[in-house]
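Here we start with a single chain on its own, the form predicted alone, put down as C-alpha cells.
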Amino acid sequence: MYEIGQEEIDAVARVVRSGRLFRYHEGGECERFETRWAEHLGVRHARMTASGTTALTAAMMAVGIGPGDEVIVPACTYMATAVAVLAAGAIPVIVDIDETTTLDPQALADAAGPRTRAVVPVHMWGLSCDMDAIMHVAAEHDLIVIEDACQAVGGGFEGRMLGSIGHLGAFSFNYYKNITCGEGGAVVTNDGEAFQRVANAVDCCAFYWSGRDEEYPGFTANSARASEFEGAILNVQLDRLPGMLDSMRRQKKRVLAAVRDAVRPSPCHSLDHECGASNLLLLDTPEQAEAFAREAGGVVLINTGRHVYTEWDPVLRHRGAHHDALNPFALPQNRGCRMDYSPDMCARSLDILRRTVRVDNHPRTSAEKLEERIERIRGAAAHLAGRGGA
C-alpha cells in the first residue's frame, strides 16, 4: 500500500451514512468504480470481486475452463495463478520465464499441447510481459490469454494498458497493490457474453438483482461480491494511480541511467510503460546475488515465498480441492494432462530468480532519499566487484 488517508475515510463515512452498503443500488460505489476502471483500460466490461484470486477464478469460468483442459502458467507468480486453474477444474502446465521474470513466450510455444486452452500471463512486480510475443504464439494455438495484472495494476505495454491486451484480465486491489481496499480484485473483458458469465461466478445470484435473462440460465457458484466500502475506498485511490506510477517510472529510470555501468539491469518489455514499482538487477551467481541484496536493501527472488513454484506445496503434492471426488488432479477427465511436477522442472527460472534481486521504489520518494538509494545500489556492486566481481 502506498497511500490512504483522510479522503478514503470521508468516502467510507458517506456510504455509512447512506445506510446503503449493498452493491446493487443505482449510482452506487461499485458501479462507479466498474466503470471509471473500464474507461481507464480502455474495455468495455468490468466486475468487482472479493480478490485477485477469484478474478482469475470468475475469468478462468468466464471461458469455459474446466476438466480436461490445461492452462499454462509461469514458473515465478503468486501461487492463485495455478490455484485458479484448480478451481475451475482445470490442471496447471508450469513453464519458465526468462531474465525479465515474466513469462518466456517460447516455453510458452513449446509447451502448447493438444489439451492445453488458456495461458496466464503474469505481469509480475510491476513489470510487463512480451504481451505481442505472447499474442502472436496463442494466436497459433488458439490459446485463450487470460492477464495475471494482479501485481501490476495501472500498468501498460507500449502504450495499451495491462489486463486489456487478452481476452480477459484480472486485478487484485490487496494491501500490497498498487491502489488498494484492504481486499478485492476486478475482471475485466471486450467480450459481453464472457462478462455474463463473469458477473455469475462472482455472484451466483446476479440474475437475481439485476433481471433475469431466459436466453441465459446461469450456474451455481460461490459468492465473491465486493462492498460499497471497497468501491468507495477505491474510487478515492484511482484519483492517485497515475500520479503514483509516473513518480515510480520516473525513479525507475534514474535508478536504471545511475547504476548501468555498475550492475546489470534485469532486460524489461516496455520501460515508459510499466508501473516502475521495482528495479531489477542481474548477478552473475547466487552466492553474488544474496551479498548484494544485503548491502543494497534489496531481495533475492527466490526468497519471496510463494511467488516461486517450489513452494506451491498444495500443487506440487496434487491437493487440488478439499474432497478427493473434487480433486482435479483426480478426476477422470483430466489423466491425460501433464501434471507430474518435480522441484527441479524450471531449473533455468530457478537459475534467474536465485541470481535477480530487487530494489523498490516508492511514488513518495524524495529526490534526496532517491540518491542515497543509487548510491547504496552502487556501493554494493562496487564491494563486490572489489572482492572479485559483480
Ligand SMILES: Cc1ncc(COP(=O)(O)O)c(C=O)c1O
Second form
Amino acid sequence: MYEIGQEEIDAVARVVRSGRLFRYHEGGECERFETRWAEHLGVRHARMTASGTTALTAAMMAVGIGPGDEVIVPACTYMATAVAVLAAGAIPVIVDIDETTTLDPQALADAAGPRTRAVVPVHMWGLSCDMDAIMHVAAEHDLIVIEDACQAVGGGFEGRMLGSIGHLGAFSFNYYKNITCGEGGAVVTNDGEAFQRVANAVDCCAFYWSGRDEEYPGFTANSARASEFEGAILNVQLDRLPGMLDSMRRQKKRVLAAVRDAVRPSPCHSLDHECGASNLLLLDTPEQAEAFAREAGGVVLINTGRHVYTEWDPVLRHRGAHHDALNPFALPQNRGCRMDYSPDMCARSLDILRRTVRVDNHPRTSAEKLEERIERIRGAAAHLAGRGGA
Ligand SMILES: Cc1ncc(COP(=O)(O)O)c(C=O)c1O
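I have the form predicted alone already, so could you send the form predicted together with this ligand?
Next comes the full complex, and the chain you just saw is listed first.
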C-alpha cells in the first residue's frame, strides 16, 4: 500500500451511511470506478472482481480457454498467473524471461506450439513487457494475449496503458499494489462479447442484477463480486494514482542517473511510461548480488518466494484442483499438453533472478531519503569494486 487516508475513510463512511453496500444500484461506487478505470485506460469495458487471481481466471473463461489448451506464462510472476490457467482447466507452459525480468518474446516464439491458445505477459515490479514484440509473436502464432498488469496498475508501454494492449487485461488491488482497496481486482477489454462472459465469470447472476437477463451467456462460475466499499476506496485511490506514479518515475530516473556509472541497471522497455516502482540492478554473479543487496537495502529477485516458478509447489507437483477428477493435469483432453516441469527448466531465468537486485521506490520518499538511497547503492557498488567487481 502506498497512500491511504481521510478521503478513503470518508468515502467508506458515506457507503455505510447510505446502507447500500451491494454493488448493483444506479450511481453506485463500483460502477463509477469501472467507468473511470475504462476511461483511464482507453478501453470500452472494465469489471471489478474480488482479486487479481479471479480477474485473471475470468479473463481466461471469457475467451473460452479450457481443457486441451496450453497457456504460456513467464518463469517470473506470482504463482497466481499459473493458477488462473489451471482454474480454467488448461495447462500453463512456463517459459524464460530476459534481463528485463519480463517475458522474453523470443522464448515465447520458441515455445508456441500447436496447442498453445494464449500467452500471459506479466508486467512485473511495475515494469512493462515488450508489448510490441509480444503482440507481433502472438499474431504470428494466433495467440490470445491476456496481460497480467496486477503489479503495474496505471503503468504504460510507450504511451499505451498496460492492460489495454492485449485482448484482455487483469489488475490486482490487493494491499501491496499501486492502488488498493485491501483486496480486489479488475478485468478490462474492448471485446463486448468477452466482457459479457467476464461479468458472468465474476457473478453468475450479473445479468439478473443489471436487468439484462436476456443477454445471459449461460455458464456457472464462482462468485467474485466486489462490494461498494471496494468501489468507494478505489474511486479515491484513482485520484491519487497519477501523482504517486509521477513521484516514483522521477525517483527511478534520479537513481538511474546517479548510479549508472557504478552499477549496471537492468534494461527496461519503457522508462517514461512504466510505474517506476523499483530500480533493478544487474550484478555479474549471485554472490555479488547477495552482498550488494544487503548493503544497498534491496532484495535479490531469486529470494522473492512465489514470484519464481521453482516456488510454485502445487503447480510443479501437478496439484491443479481440489479433486482428482477436476485436475487439469489428469484430464484426458490435456494429455498432449506440455507439463513436464522441472526445477531447472528455465535455467536462464534463474541465473538472471539470482543476479538481479531490486531497490524499491515509494511515492512519499523525501528528497533527503532519496539521496540516502543513492548513497547506499553507490557505497555497495564501491565495496564490490574494491573486492574486485561491481
Ligand atoms: C503478477 C501477479 N499476478 C496476479 C496476482 C494475484 O492478485 P491477487 O493477490 O489480488 O489475487 C498478483 C498479486 O500478488 C501478482 O503480483
